[in-house]
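To begin, one chain is listed below as structure tokens, in the form predicted on its own.
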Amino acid sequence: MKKRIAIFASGTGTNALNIIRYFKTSSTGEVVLVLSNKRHAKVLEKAECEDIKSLYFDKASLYESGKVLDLLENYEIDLIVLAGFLLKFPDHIIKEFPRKVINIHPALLPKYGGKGMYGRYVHEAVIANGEEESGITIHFVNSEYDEGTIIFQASIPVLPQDSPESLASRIHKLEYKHFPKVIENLLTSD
């Protein structure tokens, strides 16, 4: 029986779409739900186009009322994937899904993590500090931003001519290549 995946995203959903498409042909898992804290996030449209249930939720539904947790339980979710989700994930959901909530970060943690370190801000900091390499980190989510146990990392060199945009583009390629495979490996290791 396929494991059921929920994706949380706040933006355009390129990683979410890549994961959805990867699991359309997988015998291991399937994306059954995409959730966003942004009413007009492109990720919701992309999920709908792929025939995946997509829903917007407000902060109260995530943090206070328990509606998001109820939804995850009603959909019998086995793994929660944060793919460009910018809010701090609530402890009460993490406790109900121990070692079942993962995130991807566009840097080699523990460097360049924490509140406010996402997207362009990460790549600007990496370049400004003269780092020789950057990459991706896939990790379990805990109660602190970007501090959960690391599951997987992949790196690329930071080139002398890199801009935040060019570095981001190369980082995205790493994300697209590795994120679905890491998810699949987690689903099969249960």
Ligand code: GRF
Contents of the next structure:
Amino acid sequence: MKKRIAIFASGTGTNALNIIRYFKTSSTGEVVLVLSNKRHAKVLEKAECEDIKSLYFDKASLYESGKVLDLLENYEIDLIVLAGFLLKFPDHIIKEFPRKVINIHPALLPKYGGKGMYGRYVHEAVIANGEEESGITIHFVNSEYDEGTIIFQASIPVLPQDSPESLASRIHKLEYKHFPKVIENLLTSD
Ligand code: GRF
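Could the form predicted together with the ligand be shown next, to go alongside the form predicted on its own?
Okay, now the whole complex, with that chain kicking things off.
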């Protein structure tokens, strides 16, 4: 039976779309739910266009009422994927999904992680510090931002002429290439 994936995202959702499409032809898993804390996030439109159930939730549903957890249980979710999800993921859900919540970060953790380190802030810091390489990190989610066990990393050189935008764009390509496969490997090794 295919494993059931839920994606959490706060923004554009290009990774979410890439994962949705990848799993349309996979026998291992399928994306059945896309959730966002932003009512008008582009990711929700993208998921709808792909005929994937997509829902907005508020902070109370995530942290207090247990509604988001109920939803994940009702949808019989096997793996939770955070792809550009900007809120802290709640401990009570992590507890119910041990080693079943993963995140992608657009840098080589443990560097350039933690609260406030997202999107262009990450790439700006990498360039400002003169790093010679950057990359992506896929990791399990624990109660601290970007500190869970690392599952996979891939790197690319930072070029002398790189701007935060150009670096972000190449890092996105790296994400599209690896993230679905890492998810598939996780699902098969389960
Ligand atoms: C990605 O760079 C990811 O690493 C980070 O947030 C970004 C999301 O981009 N966590 P998108 O919404 O998938 O385009």
